[in-house]
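Okay, so here's just one chain, in structure tokens, the form predicted on its own.
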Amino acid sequence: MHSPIVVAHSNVARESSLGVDTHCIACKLYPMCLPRGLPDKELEDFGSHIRRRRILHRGRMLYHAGQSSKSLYTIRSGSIKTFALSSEGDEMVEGFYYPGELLGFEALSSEPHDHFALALETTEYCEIPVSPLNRLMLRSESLRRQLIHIITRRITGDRRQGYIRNRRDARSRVAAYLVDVSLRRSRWRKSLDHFQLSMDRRDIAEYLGLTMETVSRCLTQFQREGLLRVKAKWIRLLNQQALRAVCGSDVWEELHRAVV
């Protein structure tokens, strides 16, 4: 079954800037972002090349598979879904990205994007062109070190996704997914136990390798057991300790290590 999203939004849609140029160090996500810890002069040079506070509306593409990659993107607010297409044209959800997280790393090797990145809600982001970034890294050890740190976190995050998807039973996969979202949200000082899922049940099911019916059934069971409360896309975790037990202590430790 072909994805209606891809058909409707097959072209990249870059929205105009808000017209507000905020210095990186004033951003609430600065401690998680690429310029963290740069000396003043290097921070000024870095900031002069950033395309800040761009807006992407829900259902619009940040980039698409096959497009030349020239920038990294850091999310300021909102969320992004990445996915590839099967030979039959079906979506294969690869991951979800939240504020403070970077994507588009293939630009570092000048490889075309091999997947699609779509806004799940109104999303604000900053664009970091790779050409000036490469020049800055030649003379900035701090910037090189921070980029390596971020790439290492990304590798850890990919391993984390494997831990979630490889759980034997559906309950532990869904529980691990919810714990993961909760922990990642906490990195930018959002509530650990009350959050909105910007993706629909189909996206979650595709990501976890389950059916929509199975995901909905697990959420209903968790609610009956007093682990959480579901209202539309809003989730309130009522018993995080019990939910962590469902996903398994080994997975919980891996998820926690990935975001701390």
Contents of the next structure:
There are 2 protein chains.
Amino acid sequence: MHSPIVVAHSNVARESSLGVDTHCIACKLYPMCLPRGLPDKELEDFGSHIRRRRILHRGRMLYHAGQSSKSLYTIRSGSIKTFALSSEGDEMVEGFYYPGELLGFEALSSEPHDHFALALETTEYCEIPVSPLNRLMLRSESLRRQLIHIITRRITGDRRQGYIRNRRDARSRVAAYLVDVSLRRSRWRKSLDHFQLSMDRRDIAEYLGLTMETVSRCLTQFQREGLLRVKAKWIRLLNQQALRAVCGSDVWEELHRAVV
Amino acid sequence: MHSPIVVAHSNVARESSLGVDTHCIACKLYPMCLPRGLPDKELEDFGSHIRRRRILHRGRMLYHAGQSSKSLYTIRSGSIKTFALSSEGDEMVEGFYYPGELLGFEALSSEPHDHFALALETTEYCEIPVSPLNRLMLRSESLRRQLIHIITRRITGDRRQGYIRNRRDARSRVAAYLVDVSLRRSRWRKSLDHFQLSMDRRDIAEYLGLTMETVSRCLTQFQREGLLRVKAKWIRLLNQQALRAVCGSDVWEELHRAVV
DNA sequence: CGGTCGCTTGAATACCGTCAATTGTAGTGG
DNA sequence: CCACTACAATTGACGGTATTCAAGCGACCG
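Switch from the form predicted on its own, shown above, to the form predicted in complex with the DNA and output its structure.
Now the complete complex, all chains and molecules, led by this one.
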């Protein structure tokens, strides 16, 4: 059901024996893809080290807290939730990851994972081991630049997420969340206004610092106001303009900049 | 009204012709200092490019939103507040920076600053222009590693800050904030339990997603409970143990790990 | 068909935000 | 040095919003 890119390029393997191609094609779709813009020679090198097309089924962990980290991961399709566990056992949701996005940066500072990464649906990902990556960076100026560029953008992106999550009232947080999901989907050219959330209400709530019930109430209220239609995990945005107004036009701009 | 950097930078040259020394000394105190662990040769090189001992007086801007960014900055003493402005004109506080901490990472991806950085008190900082930094990284494997290490740790650090700011109730947010300040001070061996906040109540409130009044009420309540004494900006923590319990012991551990 | 799980809805409560008044503090000039 | 001013912080009362607890609904699955 959710296997966008794979399907679209199912006839990829024949194009190249090295198998770098699939990644190249992906790069056209994913602006922040790691090897984007690399010279062909280095691209080959890079491609020979990553482990591509791995599959994780819903509910499986990509990695656990405490586990030593040796790789970066990039999502090809599906979605991942990252979270820490408090001593009382409840989840503190850190974020959600969509196709084209990287996670597991702590591998770059050789620290163990400090959180869990869980597949919210069937998810295809690439694993990029850091030790060959480090070796490659010795030779490849452009790879080094690209990596630093990506990490840096991640920092500014997190900053913007912070602006969402810290909004005062529940309404604007939930609105901003929906706009964010919609914008991030637009990156890989999926429908902007009709989509299925892969996480449940509790996850959204934990992420936004609210309760499940409040998130639910906001959604039904938005529906009553004609801003969207919601049926379980399916969302249809009917009036994006108005939704942006709810979350604050400036917040929308921040989010928009983060995606472009 | 707020004119940026300008200011003094007077008697630097006499200590050393290369001027690396002051930075080296700092490195002993600041574990995350950029050139930490560099071979002497490269350290010299590095030191010759940074602009050290710049002074910013209270209320002055280190940089403005929109301004093009060409340097990283590291605090030597004092403190900096970073914030964005919403369209309604109110501040969205992103964070506070203390000695040993780096800011302005967007320079590494050659994007303009998307926020303001303001000195909360008289602040000494170093400016590290990125173009020589990039050139140096071509030759210096260890510098490259160190930079990536620092940026990566910044991401995990931000994640932990997120756990603070997203706590449900005001009490635990304020408590976590105080513990955080205290721990970050401990890095440069300042008093853990008696200190002066450099930001006002409104700044703290905006940072935590609360109001000034709520922050104030939490502080006086903590005082009534005997956890601390507060007089204007001066805080004396009387019972750190209990304070950590208020913010949730696991959050405290997260913060602690971020500092060490 | 009954059971589980995720989601919604309702009512009561607790908490935080708002507004307004007061006190306190720092900075300025007499 | 003190008085004055401007601004920061505190405090109180009130109303609104989110949480809590509990019940009800509906989809999915055995």
